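Given as structure tokens, the chain that follows is alone and in the form predicted alone.
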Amino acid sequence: MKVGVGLPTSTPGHDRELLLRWARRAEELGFSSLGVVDRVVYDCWEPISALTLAAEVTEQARLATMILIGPLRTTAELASQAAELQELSAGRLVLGLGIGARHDDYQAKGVDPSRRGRALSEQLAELRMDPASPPLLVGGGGPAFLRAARFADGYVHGGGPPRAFAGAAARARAAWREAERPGSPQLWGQGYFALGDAQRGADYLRDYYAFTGGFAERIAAANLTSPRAVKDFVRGYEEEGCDELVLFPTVSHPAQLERLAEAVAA
């Protein structure tokens, strides 16, 4: 299993200098990929723009959207942005798409959320037809497994303990078989960490997931705040067949990268 790291594009205190420094150092430390999230009604970098900056200071790390809310963009816009980044990065983009979970993002963009599932399926089908399209992942639950099997190269799980990933992975593999796809789907997972500033990390997660109500507290409690927790989390995902695990920072400080690298290596 490969281990990547998220870019600090939505955590408090993020800026251009930090993003560039973070991306450069993450690759030096051996992280396999750099991931980004997508929010509109939040202080968050636009995903493709953030990855374009990261591409300028890296050469090997894959650049992954985990996930980008596809229906908030037209297919033509999305295809154009992806093609440009794919060329600038020498083919390192991994395009993870989903419908998102927040209606306020759709309202802010003036997009009707009632047909977002259908819109995403149509986008994926069109993107899949282009032989130059980057590898495609689909995130989410329910219909997402079928979309991944029909139109994409794999599935990206939204987070949680290894047992939650195991359940989602089983559904992704089952949908793959039902669609009579050869081989196996690529399976990506993700988690959150804060090594050295647990309270600040928890506060960020409560704020970021405030739209979920009381569930935000459960997400904050799952933040990985010790090297042992990171080690166990990584091992658990590897044992459940994850191909790439991306750990997202909840604190905007470069020292987090060094601590994470040490924890993963241990």
Contents of the next structure:
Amino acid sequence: MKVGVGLPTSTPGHDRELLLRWARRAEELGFSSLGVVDRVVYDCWEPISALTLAAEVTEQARLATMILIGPLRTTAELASQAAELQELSAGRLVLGLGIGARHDDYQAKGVDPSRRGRALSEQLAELRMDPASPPLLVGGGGPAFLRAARFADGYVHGGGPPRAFAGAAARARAAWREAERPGSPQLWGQGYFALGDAQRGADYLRDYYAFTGGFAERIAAANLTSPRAVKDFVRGYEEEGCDELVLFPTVSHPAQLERLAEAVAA
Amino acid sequence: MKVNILGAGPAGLYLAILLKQSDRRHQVQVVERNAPDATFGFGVVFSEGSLDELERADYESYIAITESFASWNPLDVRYRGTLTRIRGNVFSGIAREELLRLLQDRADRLGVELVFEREVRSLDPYLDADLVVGADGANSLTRRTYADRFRPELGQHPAKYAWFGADFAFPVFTYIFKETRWGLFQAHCYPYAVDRSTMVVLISEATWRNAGLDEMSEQESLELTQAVFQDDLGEGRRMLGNRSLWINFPWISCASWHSGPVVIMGDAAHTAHFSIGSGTKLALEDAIALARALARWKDDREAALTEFEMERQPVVERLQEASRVSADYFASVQRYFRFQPPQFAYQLMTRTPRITHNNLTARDPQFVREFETWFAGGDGRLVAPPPAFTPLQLREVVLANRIVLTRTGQGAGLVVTSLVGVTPEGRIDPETVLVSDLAPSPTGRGRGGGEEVMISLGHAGARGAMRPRSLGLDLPLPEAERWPLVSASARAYAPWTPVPSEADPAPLIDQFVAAARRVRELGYRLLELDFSRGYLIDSFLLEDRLDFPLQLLEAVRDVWPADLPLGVACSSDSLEAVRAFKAAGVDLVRVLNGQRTWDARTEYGRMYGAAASDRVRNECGVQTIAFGQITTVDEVNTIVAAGRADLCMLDPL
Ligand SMILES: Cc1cc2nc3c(=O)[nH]c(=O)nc-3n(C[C@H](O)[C@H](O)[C@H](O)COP(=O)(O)OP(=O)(O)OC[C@H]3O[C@@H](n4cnc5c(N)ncnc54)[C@H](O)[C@@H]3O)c2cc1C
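Okay, that one was the form predicted alone. Can I see the form predicted together with its partner chain too?
Every chain and every other molecule in the complex is listed next, the one we just looked at coming first.
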């Protein structure tokens, strides 16, 4: 299993300097990929722009959207952005797409959320048939498993303990089999961490996920706040057959990255 | 800490005990509308697993409760005048009244303030506490008051049930299935004292009406039910009633269990069908988890309640899911009344995916050994292979085992091909094998392993002219490379796929017949027609046009040798269609429910395909192949042994 790290693009205090430094250092520390999230109605960077910045200061790391809310962009716009980044980064983009979880993101963009599942499928079909398409992943539950098997190279899980990942991975594989795709799907997982300053990390998660109601508390409570917790989490994901696990920061501080690298390596 | 607990059922009382026991300074009040000795129901059963958790949580009440237990481990199934006994199941029972009395005593001695005969009509007077606990049962006022925060989902199981007692102790947990002129009566019976048992009686709504129970008094319905079960009770023994009428089991689940200082637990927050284990055990475990979380997060109530919810919700959800499957099983159990008693009992034991062949073998090796010899043909043998490795005869063809794979040389009993196109226009993609490309096989078997091979003939219909599966599914070829598409009507399969033209059925029949002849000439002995997944033939079925598929089937059956089996791949959506296929000479149905329309949704849970196969096999009386997240030989054993399928497509992990 490869381990990647999220870029600080939505944590409080994110800025250009930090992002560049973080991306550069993450690659030096051996993280396999740099991940970004996508939200419109929140103080955060647009994912493709953030990855474009990161692409300029890195050579090896894969650049992954986990996930990008496809229906919020027109397919033509997304395809050209992706193609550009793909070229700029010498083919390191992995485009993870989903419908997202929030209606207000759709309102903000003036997109009708009631057709979002279908819109995403149509978008994926179009992207996939373009010979210049980057590798695609699909995230989400329910219909997302077949969507991943139909249009993509794999499935991105939305986060949670290894058990939850295992359940989703089994479904993603089952859909893959049903679709008679050869081989097996790429399976990506993700988690949150705060190594030091756990309180700030929890505050950020509560705020970021406030729209989920009581669920925000749970996400905050599951934040990985000790090297031990990180190690167990990484081992758990590996055992469940995850191909690439991306750990997202909840505190905007470069020391977080160093500590994560130590915890993962130990 | 000041705690107000509403409801003195098992959940509320046990929480009060645990809180007081962890810190005597807590002020704990429990408010209950009934008198201390008023109770409903009879015995409470604890099934599966031990009560170690109770022992650790509060030793005194654990000893008091377990000392009063009636315990047993076999389980009896009385079905069609026979009795099958399965050992190795751990069950204990206790009178609900006794359980509550023991908990009340313990709470009282610890200094819990118990207030009886006070109905809570509004939560307001109780909110001046650090914690307010709604342990007020399935009809919870607390849950209703904060419905906007807890977001409850409520439902009802269609079957009717009632709690009765009996004036003697059944020797062990006993399931009784009794056919009457009004319909089926089932009883789940367990002892809970030396001279008492609980009998939960289940009937369908139709039976309830047929028997006139909808218009009877409690006494009359007791008498009727007793008459039904008199043979099983034994002469002179009586059933007892206790204010329990025929009701539908209420499903309750909540998105959240806490809000501010208010938390709900036990039946107030969730129910799990009684056929899988008691709500009482869940209620007690909730209390343990909540007390533990509160002790750990002394000054952070929010963290404690979150932790409680995080710990318990997944456990409860899993149990609820299993209990739904179990409730559905009992509601449709008549489907299995053709089964011989050993298989009927086997199916009952493995009704939820929680118990597989291996689990059952660990519980009662002797039962499983006897079952396996019966399954392998009986005939006096002492040893037999596990069900998955028992041969299967289909007309003149004998398959070595029950495992179906898509490649030869891997040990399967049967290898089934991907869709083989009847004509070039019928291909799915340029890589689809055509019947004209098939290699001859003088024995009908594959190279290498020597498995029987089943050729699956089909026509892609509106799903043709796609790019190869290595890229994806349903991605149309560039326009210049496409061939003309046909389907039942001129409708595209998906919004992004091309519109086909309307198919002309007559020549299609000739093409299928010619292809079937060719398959036979090449030497193959098993043929399947693909009527599934929205391909050409299924596009007719989707429009309820059964005529053409049937004509096609009859025409193929005519040219396919009578001593060789013919299969169909189709969905379980129309059992009527499957029955017609069977009447037209189909021996084997591969049940494939996915992809009939582009946006059809499959729940890909463990062994998800078994339920659909079960329906087809046992409602239509035809042999089936199950497909859908079957990943181990243990699962194949379980599905085949339980009569849910005759063969399983294995997806090795
Ligand atoms: C009719 C019936 C019979 C049953 N029989 C059995 C059986 O024989 N065996 C078995 O295993 N399970 C039985 N069950 C299920 C089992 O009782 C529950 O799963 C289990 O008791 C749940 O515990 P609890 O503490 O959450 O809720 P309950 O045991 O339901 O306790 C809730 C308590 O709150 C009180 N209460 C409710 N509202 C108010 C209010 N507004 N003011 C004051 N007090 C209030 C009630 O009087 C009750 O004492 C039965 C359920 C029903 C409905």
